[in-house]
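Here you get one chain, nothing else, as structure tokens; it is the form predicted on its own.
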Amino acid sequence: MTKLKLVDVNYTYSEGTPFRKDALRNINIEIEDNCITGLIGHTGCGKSTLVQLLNGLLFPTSGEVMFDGNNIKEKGYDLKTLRHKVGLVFQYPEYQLFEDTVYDDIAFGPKNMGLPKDEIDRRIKEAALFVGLEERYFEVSPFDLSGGQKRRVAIAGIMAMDPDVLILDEPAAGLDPIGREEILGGIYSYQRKRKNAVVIVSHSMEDMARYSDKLIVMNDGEVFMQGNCREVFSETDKLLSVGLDVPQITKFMRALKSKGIDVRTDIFTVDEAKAEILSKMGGCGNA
């Protein structure tokens, strides 16, 4: 079931001005639920102010934003509690961090969803547990925390509003591999749970590849690919000639492939490249 769609959106910066700068142009997408979407795509290329649009902190210059079949900018339309089904995640949010207490951070949206206070507890606990947040945490301030615990603490204070849809603007910038899989691991288990619809902007082929179920690939402001990952991986040639990349496994087994190797080059995650390889040995090797 599509959550959200665009419809031939555009968006222009200091539209009418000598500054002005089409950011967005002619883009179709649809985000669908118990689905984790994998947008990428270069530096300025248009993915940021792309998901501004979809919780109503932007409006398209001209298109339709849609949120469960309602175009968001009609008149009317309840902008508040699209931003409690859409929760957006920006990149670096521990510089978001405002309360005494962790606790209070992560409980500061369900509060003001007006939820009970046993149910904000249980919010609060869960969302802690799909970050990897231990609960002696709770009660230190924020500002104590390392840079990677404090953006534990913003992810999980959007996950405890429990929004149809997820959005993280680089969730796991800046932090070394533990650290990654650590965050991208836990917003796996997140959307495999509650089975709701999650966003993921990453510039890494190799993060994107192993979490996300499908890619909106974005180029220049425009949608240059979309599909699953075996179909938008499968197309390096393409991906390559507008300088983007694909993960390092599809690039081993393609220089397999030209040393004469009779291997798929649409190869994606290093448990497919191994079982390919070991089928080729005739199952030899270790486990």
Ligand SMILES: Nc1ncnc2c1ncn2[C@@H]1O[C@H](COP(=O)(O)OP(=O)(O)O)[C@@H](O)[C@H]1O
Second form
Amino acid sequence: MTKLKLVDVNYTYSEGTPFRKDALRNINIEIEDNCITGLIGHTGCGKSTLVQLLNGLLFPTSGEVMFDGNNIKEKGYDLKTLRHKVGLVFQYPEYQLFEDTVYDDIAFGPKNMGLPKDEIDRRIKEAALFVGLEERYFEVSPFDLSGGQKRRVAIAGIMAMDPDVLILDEPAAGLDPIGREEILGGIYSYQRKRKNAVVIVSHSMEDMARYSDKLIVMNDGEVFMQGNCREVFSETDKLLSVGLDVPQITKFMRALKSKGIDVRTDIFTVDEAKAEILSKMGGCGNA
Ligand SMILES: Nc1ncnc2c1ncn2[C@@H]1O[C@H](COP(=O)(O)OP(=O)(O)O)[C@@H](O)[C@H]1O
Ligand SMILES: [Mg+2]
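Please show me the structure of the same protein in the form predicted together with this ligand, now that we have looked at it in the form predicted on its own.
Next comes the full complex, and the chain you just saw is listed first.
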């Protein structure tokens, strides 16, 4: 069952002023359970606005946000619980740490939920493992950590709340390739273990091809395409038409095809490309 969805959602900033901006138009999406959804699109297309609607930090100008069958705008709706169940890690969350130690920072969310101390402790240790944060950092001040380490602390803090839906706004932004791999790999392992819904906001097709099950592609405030990776990346021309990219390996397969080699072009991982090329070679090289 899909717990979280947006129905006919529009969002306008600064309505009624000269700064009015239609950030989202006619959004209909469902966030699938037990699935990593990649939310992708150019800077300014509305991704951060959309994720803030998903946990009730912003409310639609029109349309509905539904969680567990309830409209979150209804009178008396428990938004505090919603924000525990739909955990949002902001873009550059490393600027939002404030406790004296790393341990206390990760503990902040679970403590707020009123969990017992030993359960909080268990969750902190587990979340730290997922984000690759060693326990020797627990008693250190978060302000003494590098930017990348601080980000791990912030992500661990939301993971430790064990949300039904974990949303991360550009979790790999500004990291080097190893840092990206570690953070995204950690999020991937977390989702495969938890089997909850995870939404990763990104503008890297390469990263999303590797780590997402499903993609929602946005363009200029609207949902431009959605589907699994194969469905989306098989429409390369459509993506390129609005200046979005496809993974390098997809481009490579297209280049082979344009040279007259009859290979599939709806391929977005190197392993799949290898299997396809070997099959066209009549299996030689398989030995
Ligand atoms: N607080 C705000 N006031 C007015 N316009 C905003 C505000 N925040 C974002 N916008 C505008 O809304 C659009 C969508 O922004 P955003 O959701 O941040 O996009 P993304 O996360 O995809 O980069 C952009 O044109 C942006 O300039
Ligand atoms: Mg953003």
